[in-house]
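Take a look at this one chain, the form predicted alone, written out in structure tokens.
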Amino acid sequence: MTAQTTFPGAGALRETGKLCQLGIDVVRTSFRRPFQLREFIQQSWFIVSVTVLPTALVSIPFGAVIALQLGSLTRQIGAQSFTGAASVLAIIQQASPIVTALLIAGAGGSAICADLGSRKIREEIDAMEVLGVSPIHRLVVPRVLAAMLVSVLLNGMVSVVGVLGGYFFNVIMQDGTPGAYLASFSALAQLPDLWISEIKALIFGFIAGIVAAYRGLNPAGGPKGVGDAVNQAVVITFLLLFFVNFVLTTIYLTVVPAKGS
């Protein structure tokens, strides 16, 4: 007999593998027809229910820090006068994504792996695969296509949220100038500003949606294997986002020139 040799981390490369091809998986089976189209609305629509409150409640208080503190900053250094491009920008480029893609990770990524996990752990999942029903294209494609469209829908409400709060905050608190803070951010913020940031949440959305659906298709095997799967789902989401966030800001900042460069 020959004893197989295993290299240190094999296992996690194994499974960073499995990951991918679910995403390709994923991506393939997207054109298929016919479009689970009802669970689509239903997962979009159980999603916005989970997450709408929370990341607008989170997106105040994350503007009103983020403006609070520029506004110190610039007043420190003499440059109030783009207090409200650098906290536009800042809330927009990098916190709006962020915020939403931690809400869908933390809220609405937990919920489908404990889904789709009681549905493996009560043999579902091999009933639909013994019927011919491909699992993928029924249950994980219209959540992940879910977790995709509220991200970027979120993102838009969170960069609206936190920039009146940060408006709000370093006019009335910091004595701000509506005009200055207004003039600044019209001077330097550019069209694809707004378009990284809804990238970012799109690529966010999909990154929670198949992290999630991976862990839950996967469970250790009964009720606490599918809770510790949607432990994981969430920190391992919130890894890849930090990581694919700087990535994709590292790659914006050396293509797109910025404004008056």
The other form holds:
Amino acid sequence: MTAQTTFPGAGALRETGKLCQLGIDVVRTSFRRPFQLREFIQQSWFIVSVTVLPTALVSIPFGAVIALQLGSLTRQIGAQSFTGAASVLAIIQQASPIVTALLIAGAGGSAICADLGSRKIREEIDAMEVLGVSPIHRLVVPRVLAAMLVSVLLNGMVSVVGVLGGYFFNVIMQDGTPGAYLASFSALAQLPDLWISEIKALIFGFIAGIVAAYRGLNPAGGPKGVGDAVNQAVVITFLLLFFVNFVLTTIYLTVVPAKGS
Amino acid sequence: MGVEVVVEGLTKSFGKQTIWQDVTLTLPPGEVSVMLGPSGTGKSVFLKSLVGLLKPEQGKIVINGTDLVRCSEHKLYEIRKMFGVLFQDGALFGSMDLYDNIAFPLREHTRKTEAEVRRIVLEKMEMVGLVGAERKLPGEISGGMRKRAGLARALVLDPEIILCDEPDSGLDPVRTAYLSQLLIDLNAQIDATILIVTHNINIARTVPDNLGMLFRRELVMFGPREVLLTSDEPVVEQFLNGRRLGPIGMSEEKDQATMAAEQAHADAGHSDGSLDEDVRGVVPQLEPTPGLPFRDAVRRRKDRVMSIIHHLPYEAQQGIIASLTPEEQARYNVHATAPTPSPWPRQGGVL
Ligand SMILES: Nc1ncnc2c1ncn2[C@@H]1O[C@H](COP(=O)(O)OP(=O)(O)OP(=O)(O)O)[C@@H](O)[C@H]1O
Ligand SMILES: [Mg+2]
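Now that the form predicted alone has been shown, please provide the structure of the form predicted in complex with the partner chain.
Next comes the full complex, and the chain you just saw is listed first.
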């Protein structure tokens, strides 16, 4: 710390390094006994309670928009029979991880960040360390794991709600045939599509949890700092998640051959 | 017996701002020490460095042979179990009630049954006068109560080193007096090394065995209480008497113009905010409540101080000698009227 080198971007690199360090610490510490089960359950419940309703409310119109858009598009190019498959793929592979990411970062992550940040400025975190208890083990690990679990569950929920919404709009509003909608599922969609979707959700949950914890544990002085930290945590998480989504999608599309090709 | 804390050449800065540099002192095992200093001189930062929450850039903090500045995270957590720390604002866990807060260290670090935990927690709560407030959340009690609850939590594991950040701030004078007594009683009972950070002159005069002062990024002095209490160092004199006249200003440094203007006001008869009496001088030290064991630290300190007495300033020597009984004066072979020329250095004494 004595002689910090300075060049443009050094600060950003340093922050990134510390963020990764926290990520590694969390992974290592999550295997340490005793596991903080109570905290984990409480946090999971808490994150679920702040994210479920908004997620459901967002995913219905999301599914509908995709279904309507694809419905008219496929009609124009004369591929109505693939409407079902296309909208399901779009929802499961892209829309649902993104919706999940937005809500986990926006609702769950901001709550985690604000909670840890206010504990930090009230010196609770310091007190815990002095009492010989690692705040990472005690507070951060259960929160990150809870964010991951809830993220996976939410992703499942968004997929189901989105697909149902898409079905409803396609069949009822656009007079599609239920049979064709369902049949085209199996023509294009495959099980790995669901896997990648859940894996994405898991990784998004991890990133959202780590970023929120990192910003929460390092607020820049005073209550105002906590507000800024929450704000930054959400923005940083969004950027990271969209980038990671892009990377994962690219890898997936390269590695797993599309069905029927 | 408590442990010795050796601090050597410690320097801490935040970015370009140096908080203090080259702080060297030893907290003698089992003794009570007080660190004075105007607001913002880094007393809290010093305490946090002692428990490894902040990393000084230079120097050493050695406890039981381990240097806290450079040891591993794992080792640090081990050493911290010897500490009981009272933070400036209590630092209670906001989501737990007082009972759970105080029980927290017991539940984390011991395998005591809930009944034993209960007994210890209630005993400590009674000690700090919080009986009946077990189920209150930290947000629902006054600042002084939070402070006392924080102290109870710090004491629950019978620490060997107790650090208190301004135990008196937010407390009324009566509770402060009780708290001083509590710390002295505690020292008599468990012989822990205690460091208190404060601006309270009463505590500084009556509680400690050793007294130090931080000012202008340096340790002005640290040593037996008599040395600081009789010092004619301008900073010390101003601080002890709570004057405006002197080197300490509203902001850390006071410039020449302000100093001259204040002197002119004072010469013209405007009070500088202090009472006229000079509170310097050695006053009797607080003793443990009757019935408790004698403080071993007092005896150990007396031997230590008497072995270096000829290196202390004249006023301090007189204060120390005057506080001895005639038998002790005979035993140590000292007399109240014998002025020995002192080679006492004005800066950061290592005693
Ligand atoms: N985390 C930090 N980052 C940057 N500067 C800090 C930090 N903590 C403390 N400081 C600075 O260190 C200096 C000393 O602060 P500290 O809290 O130790 O003062 P203090 O002596 O305890 O004062 P008081 O008697 O008012 O409690 C202040 O100038 C403060 O701005
Ligand atoms: Mg302070």
